[in-house]
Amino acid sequence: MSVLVIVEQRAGGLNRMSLETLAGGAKVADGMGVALEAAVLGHDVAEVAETVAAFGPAKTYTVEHELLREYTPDGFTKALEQLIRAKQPAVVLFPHTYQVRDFAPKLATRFGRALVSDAVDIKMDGGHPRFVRQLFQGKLNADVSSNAGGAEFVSLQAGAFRAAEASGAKGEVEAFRVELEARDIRTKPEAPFREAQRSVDLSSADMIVSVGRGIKEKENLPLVEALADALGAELAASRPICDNGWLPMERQVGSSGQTVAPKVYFAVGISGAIQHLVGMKGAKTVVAINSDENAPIFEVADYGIVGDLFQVVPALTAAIKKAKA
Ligand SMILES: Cc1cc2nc3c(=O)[nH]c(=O)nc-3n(C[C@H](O)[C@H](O)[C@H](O)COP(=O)(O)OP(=O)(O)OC[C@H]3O[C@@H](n4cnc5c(N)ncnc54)[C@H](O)[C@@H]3O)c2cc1C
């Protein structure tokens, strides 16, 4: 028995969510007292499997085939079905990426199961995992567990776990042969969608000042820019600010933006919706400025200032400048 993490690689590069899923997998494997294993699919994936092997799994399977060179839901489903039938893991974990959303429900159905999608946490209960899912935009949490026997299929939300770190010890890498034929694959992939080049890497910033809809108008942004400048911080934003085009998309923090883990994160006029929180909850210290004392952001804040940002931010900027002078 094992916990099997399906990592995602593109052109030999691992995405951060795969490392987060390995950390989640380690928690389940420890709690169940079983081995953590991983699988990487594609063509020529030996090198990336060696990288994965340093991040905790006792064994990493390479699942290689010419027909897996490009992602197709048919190819990935058929290949993983063979691996899972052969290895019989207790839990199969995926990062909740667009690719996983595409094929994992179909894969789970092959085993008569439903995918427990977008879990935000894992609780261990007497050696059994319970997966926490959010309902109604994060207003309710549901603990999902199964007593059906056989593998459980679960995808983990971005930011649900801190990325696994490479350890000195390297696990084993083992090739798993799959049988695939061209007629198994009913779709023909086109060139992959290329995301806009990111010129700002918020994920490595030590300090971030993030602004939300509380700023009211684009013309008011210099107020928070001045705070960021005084602190030597990067400027970031919640989604509505980027959707409005007030700041570029690459500065968006959250489930559909960047995941950040600075030493200090200032949330200015941000309510703290779950989609925002998943992108910044790895911050060591959170300072929230919000006029609504019941705003959910205060639940994750280490320091909270209940007040009008148009008064608080200039006063804070002036105090920081004075302290630094
Ligand atoms: C599929 C999906 C993906 C999403 N992805 C993301 C994502 O990646 N990142 C993201 O951020 N959101 C994302 N969202 C949107 C998310 O649900 C929220 O709508 C968004 O985070 C809210 O942004 P906000 O906090 O800036 O605005 P609001 O929720 O409107 O909050 C504004 C806050 O400002 C405060 N305020 C108002 N005036 C003042 C003042 N004068 N002084 C101080 N405080 C003031 C208010 O009290 C309020 O709390 C996503 C949503 C969906 C459905």
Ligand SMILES: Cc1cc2nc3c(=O)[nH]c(=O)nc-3n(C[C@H](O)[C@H](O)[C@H](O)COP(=O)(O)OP(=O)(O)OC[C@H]3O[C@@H](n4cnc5c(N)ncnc54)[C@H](O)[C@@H]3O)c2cc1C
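Residue numbers count along the first chain shown, from 1. Computed from a prediction, not measured in an experiment: that's the story for all the values here. Rigid core here is just the name for the largest C-alpha set that superposes within 1.5 Å across the two forms. First, how it differs from the form predicted alone.
- Here residue 119 does not count as shifted, since its C-alpha moves by less than 2 Å between the two forms after the core is aligned.
- Core-aligned CA deviation for residue 313 between the two forms: 2 Å or greater.
- Core-superposed comparison between the two forms: the Cα of residue 78 travels less than 2 Å.
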The other form holds:
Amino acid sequence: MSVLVIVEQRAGGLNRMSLETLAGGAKVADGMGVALEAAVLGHDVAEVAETVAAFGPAKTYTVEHELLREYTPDGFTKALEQLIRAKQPAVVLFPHTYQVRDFAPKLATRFGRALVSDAVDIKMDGGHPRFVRQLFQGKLNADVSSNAGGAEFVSLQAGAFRAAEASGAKGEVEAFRVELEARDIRTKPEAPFREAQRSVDLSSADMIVSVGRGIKEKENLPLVEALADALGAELAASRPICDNGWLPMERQVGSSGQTVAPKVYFAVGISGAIQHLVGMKGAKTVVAINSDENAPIFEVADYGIVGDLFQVVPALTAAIKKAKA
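Please move on to the form predicted alone, as the form predicted together with the ligand is already shown.
We keep it simple here and write out only the one chain, dropping partners and molecules.
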């Protein structure tokens, strides 16, 4: 028995969300007392499998075939079905990517199961995982678990876990042979889906200063912009700021905006509604500035300042500029 993470790669490049999923898989494997394993699909993927092996799995399977050179839902589904039937994992985890959304429900159905999609957290209950999904735009959380037996199929939302870090030792890499024929592939591979290009990619930012409704008026935004400039950070916002048109929608962080995982995240005047928290929970360090000492943002903050942002932010900006001078 094991927890199997399906790693996504493209042209030998490892998807960052796969590293986050490996971290989630490690939590489940530890809680269940079973091994963490991974699988890499494609053609000529030995090198990327060696990379994956350094991030925690006891064993990484290379699932290679000429018909897996390009992604097709038929090819990936049939190949993974063979691997899962052979290895019998207790849980199969995926990063919640566009590719996974395409084939994972089909794969789960092969085993008479439904895919638990876009989980934002994992709870362990007596050695059994419960997967947290959000409903109604994040207004409600639902804990989903199964006692039906057999593998559970789950995809994890981007930013749900901090990306796994390479460990000192590498796990074993093992080739798994699959049987595929050209007639199994009913679709013609086309160019992979790409999101519309954003002028601002907050997901790659190392430092973010995010502003909420505590800023009160659009005319006060330069106060926070000055802090972002002093830090060399990207400027972001919670939904109310973008809904009001004070900042473009592409700068929104949250369940209906971008999901980010910076090294440092400043939450300025943000109360910490769950819809916002799911978008920034992957941040390594959270600094919160809010006048309400009971604001939910302080529950996830590493450093908190209870005070008037109109006093705190200018003082902080001045101190940063002085330190950099």
